[in-house]
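The data below hold one chain only, encoded as structure tokens and taken in the form predicted alone.
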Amino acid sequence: MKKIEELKTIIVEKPLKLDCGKTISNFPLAYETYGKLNEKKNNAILAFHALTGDQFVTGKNPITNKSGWWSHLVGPGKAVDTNKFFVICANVIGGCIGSYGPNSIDPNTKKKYGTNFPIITINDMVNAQYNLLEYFKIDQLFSVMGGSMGGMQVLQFVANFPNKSKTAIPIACTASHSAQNIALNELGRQAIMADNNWNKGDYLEGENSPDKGLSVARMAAHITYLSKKGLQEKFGRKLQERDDLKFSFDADFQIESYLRHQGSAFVDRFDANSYLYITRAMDYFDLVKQYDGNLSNAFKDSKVKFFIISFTSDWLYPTSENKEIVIALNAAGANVGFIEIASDKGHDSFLLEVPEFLKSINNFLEANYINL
């Protein structure tokens, strides 16, 4: 397993003023690349990861030894063909896989920041990642793309840098976090903070971490990534390796065992404080408010060609919220395409092998690649 310090990292020397008012500089930004940057440097795609993602988009993740989170989509000969495109992905600031986050060392105390780390926003994440364009000397990206929180970053990127990408693909996302999603994130945060081992975020120097709280947070969130129909078809009321109920609080049902597995596996690869910070950033995301209540103003100066994608069974970021983005883009006179893909896999559809999804992205990229 690779150590964090062995990962690809740039040190962002110039100051970055965060939305919370604090300024950071000389901070690490961990990233990974796939494919090759061409001579014109116009074939680069900046991929933004979701809440629990990282920079390891495809292939084998050296931290977890599992496949990258977009292995179905990105790679040689795949929908996002790395024989043609140069894909860049960074671990967001606030994350725990090499970028500046709660696990970073505070130069003043020589200890890990923990909850002394500054509150960050989606805007801060995007502004930090913009430094990768300067690092690779890329004047304009071919595309920016991402799903869920990654989609929020896509929207923020285009709003901040209207001429720095030729195309944009926001997937299963929203322009502002709903009350329901804020409530669900708060549930996860409270589960973490209720764990005695959390110790107000000061657990990083000790042997104990809030694994139980983080596991519950992951279980609760994972339910929201699925759909009722998908859960019913996969699990129903099937019992876990037995013929009858045990009349106990053990995992009688397969769905219970599945969620417990998801929770326990998650704590092995993610930091609880990072979960707090990143979910907070998602809750603070409100592109409508940033532009004085008119979302179309976020895109009025953009020449970017958009492709918005939603899924029928996604109740976390439903099609209605994706269509609000389409309406705003149309009002701004932007070039925008939209597709709602039929899938019973819920919000997680953008991470799974959904043929129409893969085909749609491939068709969009190929159509615009011709014009390179």
Second form
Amino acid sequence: MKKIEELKTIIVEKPLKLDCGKTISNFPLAYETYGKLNEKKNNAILAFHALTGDQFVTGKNPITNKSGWWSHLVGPGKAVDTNKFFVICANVIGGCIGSYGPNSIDPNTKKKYGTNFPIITINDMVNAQYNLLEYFKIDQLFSVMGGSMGGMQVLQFVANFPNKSKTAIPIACTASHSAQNIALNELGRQAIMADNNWNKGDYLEGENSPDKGLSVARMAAHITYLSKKGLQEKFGRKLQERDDLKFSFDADFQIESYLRHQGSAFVDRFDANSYLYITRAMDYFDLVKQYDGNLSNAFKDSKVKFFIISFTSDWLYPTSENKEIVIALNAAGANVGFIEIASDKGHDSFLLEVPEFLKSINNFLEANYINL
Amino acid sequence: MKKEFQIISELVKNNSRVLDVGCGDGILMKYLKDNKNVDSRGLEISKEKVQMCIAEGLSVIEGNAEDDLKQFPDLSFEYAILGQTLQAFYKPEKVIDDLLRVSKKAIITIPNFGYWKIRIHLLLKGTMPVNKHLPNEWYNTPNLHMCTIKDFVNFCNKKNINLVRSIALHEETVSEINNKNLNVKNLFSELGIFLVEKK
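Form predicted alone done; form predicted in complex with the partner chain now:
Starting with the chain above, the whole complex follows.
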């Protein structure tokens, strides 16, 4: 298992003014790459991870020893073929896998920032990651892609840097976090804050961290990533290693046991304060408001070729919200394709082996790769 | 390539912006892109066909004309193409209105219900016609509003729509439709192809 200090990291020296008003500089940005950057430097794809993702897109994650979150999609000979493309992914700022976040040490106090870390936004995350283009001396990316919060970063990236990517693939996302989205995130944050170990953000990770709170937050969030039908088919009312109800509050049902497992496995790889900061960044995301109530203005004169993908059973970022992005792009006269993939697997579909989804990404990338 | 598509592509000017409504597998869009350097967008209801278009590098949106045309701004295209789907809409009149809102000109093709074989079929057999252009039975056809070439011409006149070009297609034979030969063309053509614009 690798230590966080051993991860690939750039130190961003250039000052970055955050949306909250603070300016940061000399901060770490941890990243990983897959495949090779070609001589023309025009085959790079910047992938953005979702809320609980990290820079380890595919292959074995050296921290968890598990497969990367997009292992189905990215790799040699896969839909995003790393024999052709150079895939870059960075841990977002605010995260806990090597990038500047609440776990970083505050040089003034020599202690962890905790909740003294500045509130960051999707815009800040994207602006921080833009430094990777300069680091790799890439003038224009072949694509920016990501699902969920990764998709929000795709939208923000194109809005901020209209000519810095040839194509863009926002997946299962939204241009503006809805009241329901904010409500669900608040539920998670309150679960963490209700854990006495949270201690206003001042805890030692792995020793007295608010594992119970973070675990409940993860359990609640996990339900929102699945569909009712998917849950029913996978678990139904099946009992967990028992023949009958126990008339107790044990995990009688498989779904209970499954959620508990999801929660406890999560706390081993994620930091509670990071969870607070990143969910806050998502809640603050409102590209519509950023562009004075007209989303089309975010994509005005954009030459980027968009491909937007949603999933039928995704109720967290439903097709209707993805279509609003399509509509705004069309209103701006932008170049956009859109497909809604049929899947029972809910919002999680973008992380799972959904053949039509993998095919759609591969079709789009290959068709445009020919034109390189 | 289908003769119908050849005629349509001849009606489209080079380097123009085109919306193909019900673009299917994108054959026409691809042809227009390769031969006319057209900047095209497609709208298609079938997920499978959208996938095929994406694989061809075409920008196609999954959706249908009755719900999704409204997202396009006024006059955002020079041509809107509607190939043999007008009869399948709940409100074809509204669709034509929308086509001529989003686009300066529209190219609309219709299977001609006035074709003599169809008339004979109905007259002699007394059952709903089934042929190459109308392959389904009455109980499973997607077609809700069949019309004839003459019906369409009358509709355009009534709605103040200018018929820039009216073309009849019978097998591989192409001919112009005018006021004088309308009744004949209506009898002997399988397909009508119209380039229309608002007056």
